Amino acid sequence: MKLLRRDWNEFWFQPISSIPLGMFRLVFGLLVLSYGLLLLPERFVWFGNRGVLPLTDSNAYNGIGAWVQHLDLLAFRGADHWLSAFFAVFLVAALCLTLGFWTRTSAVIVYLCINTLHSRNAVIHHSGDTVMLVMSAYLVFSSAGAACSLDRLWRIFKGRENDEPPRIVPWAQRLMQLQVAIVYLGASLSKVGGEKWVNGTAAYYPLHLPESARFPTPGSELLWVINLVTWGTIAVELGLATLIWVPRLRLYVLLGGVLLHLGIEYSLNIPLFSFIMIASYMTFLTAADYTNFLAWAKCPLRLTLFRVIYDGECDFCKSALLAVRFLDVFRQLTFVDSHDEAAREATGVNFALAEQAAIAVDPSGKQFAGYDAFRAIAWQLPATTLIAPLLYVPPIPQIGRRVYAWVKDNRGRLPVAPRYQIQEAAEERETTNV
């Protein structure tokens, strides 16, 4: 019993890395944002009082009466007049959830909005949308903003946290994992009881329905292919319900689930369903999985190690580097204080040049100064890689160099991170006391 209690407590309450949950929140937020954008153009059709399902019909469909109530923020006769405002709030909250800005508040708003859309018109939603609703509820109680978030970046600016993301109590994430396993357990058991699933022909029908088919599926007319897809679906779903808890099999089972849903996404038109389910697998990943992936990704992405020389006595410069360090997911940048003579000379940069601008040095020794250094660094940061090519398009380089020159001349008057303000105030007090 002691061992059982120990394992139970470790499963639910032993702190784990916050990175996997932060990455799930980021991807999940993007899917919620996509969900809102898909519904936005036809919001009056699906959720308006003059649409396909007026409020009275929606209440009748949901069975709402004296003893039954659903959460519906659109349950007003004049809902059409503020439906656009509702979607605006929803989309802003989804974006904030993605970025991890006011994370818990954003999660609450997202949950309330998704719940409202489901209550207002349950007819147009599928099981993936239901999983999205449940996951949004779990996010409300989780530490989803502990990593990979603007909230964490602000805590770094304030000096509350350092480079290493904090560890979190995982009970909310465990509930997400259990939810995924229960979904697949119910799906697989319901299939096992179906005649066409047992005889191996069930996959034939959705693949040949014009209403749901997307792209032609090779081999969908061959019985052995249909048998393989049908029984393979049951096997993968059973694995996602059971074998996923075996550490050595976890990644293989998740890979099977990804392949299953990529096949569904290719062959069937069920908006966002497969992506929602694949995103839910991220709750099973560990920090070691992300570390291994990043180590593998460095080669195909052709990332280059850079040394960044900066003015260690400039609080604004150090504040800017806090954001750069936060975005340096692949840890490709090494930072060298220009006042550290030995370290700076090892880079081949002279002090006079380092005093004029930040310098980035690649492995070959080539130096990039000022705006060019910023542009070289942009290629190394995943968050800025997509905009890096634009930094070469005229007149952006000319404007960028002028802005950099202005910042250099006025850096003493620019705002700095609170952590450095606190340090400076503490140093002034010590000097006064002495």
Contents of the next structure:
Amino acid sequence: MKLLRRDWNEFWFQPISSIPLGMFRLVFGLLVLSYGLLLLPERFVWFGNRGVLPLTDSNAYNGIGAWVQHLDLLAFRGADHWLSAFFAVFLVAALCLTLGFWTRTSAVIVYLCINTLHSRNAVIHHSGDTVMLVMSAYLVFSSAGAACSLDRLWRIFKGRENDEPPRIVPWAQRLMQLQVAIVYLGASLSKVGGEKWVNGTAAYYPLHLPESARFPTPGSELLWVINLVTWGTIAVELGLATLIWVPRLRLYVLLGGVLLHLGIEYSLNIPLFSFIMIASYMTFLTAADYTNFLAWAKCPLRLTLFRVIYDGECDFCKSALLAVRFLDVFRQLTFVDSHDEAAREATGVNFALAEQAAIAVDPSGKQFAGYDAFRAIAWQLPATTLIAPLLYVPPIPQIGRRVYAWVKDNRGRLPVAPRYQIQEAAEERETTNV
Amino acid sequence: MSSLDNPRDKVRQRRVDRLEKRWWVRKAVNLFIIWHLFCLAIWLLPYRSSSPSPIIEGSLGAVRPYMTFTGFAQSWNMFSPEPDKMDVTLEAEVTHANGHKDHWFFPRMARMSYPHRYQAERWRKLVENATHGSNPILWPPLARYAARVNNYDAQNPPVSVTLISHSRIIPPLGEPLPAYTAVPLQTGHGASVTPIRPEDLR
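The form predicted together with the partner chain is what I need now, so please give it after the form predicted on its own.
All chains and molecules follow, beginning with the one already shown.
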């Protein structure tokens, strides 16, 4: 009994890295955003009172007489402009959830909105949408903003956290994992009872339904291919329900699931379903998996190690570097205080130049100053890689250099991270006491 | 500066630590986990059992409001126990005041471009739910929607709509595809014809 209690507590409450959950939140938020954007153009058709299922018919379909059994925020206000306002709130909350800004609050709003849309029109939602709904419910209880979030960046600015994201109590994440396993257990067991699944021909039918098929599937007319896909589906789903809990097999089982869902995404038109399922696997990953992935991804990305020389006596510069360090997922940047003479001289940058602007130095010793340094660094950070090419397109460089010059001249007046304000105040107090 | 140099943060951290150590927080989370797992198990059990025991039936009564309200009331039997074999599209035969009939199809995926199909897939799900599961409760609102879409002449408004399913069963591997069969959706009293009132068109 004691052993059972210990294992129970270890499983649900022993702190783990917050990175996997943070990454899941980021990807999940993007999917929620896509779900909202896909529904947005036809919101009045699906959820409006002149649409396919007005409120009274929706309630009749749900089999309810009182709204309280289903969570439907739209039941109070059915007018179309309320629907537009509802979608605006939903999309903003989904964006905030993606960025990890006011994470808990945005998770609550996202959950309420998704649940409302499901209740308001249960007829148009598929299993992937349902997985999205239940995962959003779990996110409400999780510490999803502990890593990879603007909330964390703010905590870094305030000096409450440093380079390492905090560890979190994982009970909500464990519920997500169990939910994923339950989904696959339900799916696989119900297939085992079906004649077409047992005789190995079930996969043939959805692939040949013109309304649900997407791209033509090679080999879908060959019995052995159909057998392989049918039985392979059951095997992978059973694996995702059971073998996923065996640490040594976890990654292989997840890989099987990813391949299964990429196949579904290619051959069947079920919007976002496969991506939601694949995203849910992220809750099974560990911090070590992410570290290994980053190390593996570094090679093909051909990233460069840069040394960044900054003015260590400028609080605004140090604040900006906190954000850069936060975004430097691949740890490609090292930071050198221009006032640290030995370290600066090792980079070959002279003090006068370092006083004028931040300098980025690549391994060959090539120096990039000011806006050019910003542009060189942008290539190294995953969050800014996509905008990096735009930084070369006229007139952006010209504007960028002007903005940089303005910032340099006014940096004493620009806001700084609260941790430096506090430090400054403490130093002032010390000076006064002396 | 270390993360806890600020006295305010030290106080905050102490508060968090205290909360985490409080026995009732852990107890409450434990109770919630047990309750939630119990609900999930009870909810899934009926799908496995053809004759559920009175205990499960009784538990289901307590579990249902929680599962429905939170959105966890799901069965997870995707493409099973048998995969869907019915290829179906839905037509609305809209009769106008002067007797003219319009034939309007609910959007069909097979006739759309790939990107459009992705955005419009909800129509397929709608038609599937309206036709496969025999959900006659959905037919009147769908008929009224079709009437609104085809209400282009104020002098000659739609007065009734008949929903017609065009369907065929996908045959086993190697057999030729049959032709579509068009049949009006049937209620116990014959074809489902929805009368359209002026207020339905607003």
